[in-house]
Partner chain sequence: MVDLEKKLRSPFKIGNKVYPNPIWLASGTCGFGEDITDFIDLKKLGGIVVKGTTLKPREGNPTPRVVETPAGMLNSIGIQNPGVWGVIKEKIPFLKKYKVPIIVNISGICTADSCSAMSDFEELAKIIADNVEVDGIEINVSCPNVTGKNLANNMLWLEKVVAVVKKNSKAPVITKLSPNTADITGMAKAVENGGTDAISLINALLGMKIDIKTQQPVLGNKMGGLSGPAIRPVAIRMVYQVRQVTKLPIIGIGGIICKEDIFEFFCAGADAVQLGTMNFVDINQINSFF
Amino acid sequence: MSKPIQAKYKVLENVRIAEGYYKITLEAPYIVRNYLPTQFVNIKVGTGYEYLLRKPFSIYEAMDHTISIVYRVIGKGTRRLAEYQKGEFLDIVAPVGKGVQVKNIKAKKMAFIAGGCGIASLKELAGHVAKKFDLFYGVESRNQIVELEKWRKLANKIFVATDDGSEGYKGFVTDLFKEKVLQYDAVYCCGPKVMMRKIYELFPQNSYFIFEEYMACGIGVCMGCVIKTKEGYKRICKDGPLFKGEEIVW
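That one chain, whose sequence was just given, in the form predicted together with its partner chain:
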């Protein structure tokens, strides 16, 4: 299995790709060789104490010697991340998380459901199951949509919902999905907790969810990032971040 290491990785590119969204590309051969889809990286931004804890980000894409991360600027850590320039180095612990063995995915017609920033956590897995899924993607507004052209190559169909109606359906992505529940044999979902809960209610059986929680260690030692499952609290950073919906105490 992939052993996480702490190492410095060079920034190759760091660009704005949508309103509030950035994509950073790193030279990271070790991660590329060792990661599994849904695994993530734990980034130390800045030096010293100013951003003490590492910040977790999903591996958005991995290819050749590079990985990229798509992130939304929501606080001071991500604001600092957006300042990194080509040629600088980031201290990262990766790959972390349990990861998915793609060969075990037997489903033929899946729904990938992303709310906002959740799109970043589904992309890498989607690349491995191309043309076996439809994408449901909800965002606040059209200018927050991230790299849709790439998804067009991967997904069979794409359904977009925006809060303001500026693109696709005006309203919740859960409403879009509700009407098509019967078409799928599995669901992969990442987004706000309320949204994921709704999806679980609509599709309780073969549904998988990527959870987020504040993390301290990111390597499974602190019990900081837990989620309540039917077998007790489990660590998102070590036992997840992907969990089967049925396991969770919603």
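Switch from the form predicted together with its partner chain, shown above, to the form predicted alone and output its structure.
If you are looking for partners or other molecules, they are not here, because only the chain is given.
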């Protein structure tokens, strides 16, 4: 696994793709050559004290010489990121995290479960196990659904849940998954912690969770993004972000 390096990467596109969601595409051949699915990038989104800490983002897509990042604008840092224009450069440390060795995935029928922006953390892994999984995707409203047409090319079936009932099942994606839980032999999940805990309760064996957390250093030194496991505290940035459900103290 390659060590993360700090470099500046050119913005090729930064566009709104759903209500509150954007996708930024960067020219990043080094990252494409050296990343593994579920690894992420750590971005310095601006200058000055208010942008002192880098922001972690999952690698949504990697192809040819480019990577894409899907993010939701929810605070000062992501608002600043949404302002970047084609031709500008972003200071990035990448690839960060352990990543998944896809050859080690033996499951025949998997469920990928995403809540909100958690969809961004699963996309690259999905591309490596296409047609071996069903997607369960939960958002607040149909206006927040991100690029579902791309997922239709990868998933066997797609089940959508919206809080307001504007698309698919009305209610939580956890309740939607509960109806079909016995059909799968592995689960990969990313979303709010309360959602992931519920999924673990429904499917404790052979379940994997991608954790998202605020980070300070992002390279395992500061211990600012630890998660409690049965073996003690582990660092999401260094030991994760993917963890097996049964090792987490929920």
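In this text, the rigid core denotes the largest set of C-alpha atoms whose superposition between the two forms falls within 1.5 Å. Residue numbers count along the first chain shown, from 1. Because the structure is predicted, anything quoted here is derived from the model rather than measured.
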Core-aligned, is the CA shift for E50 between the two forms 2 angstroms or more? yes
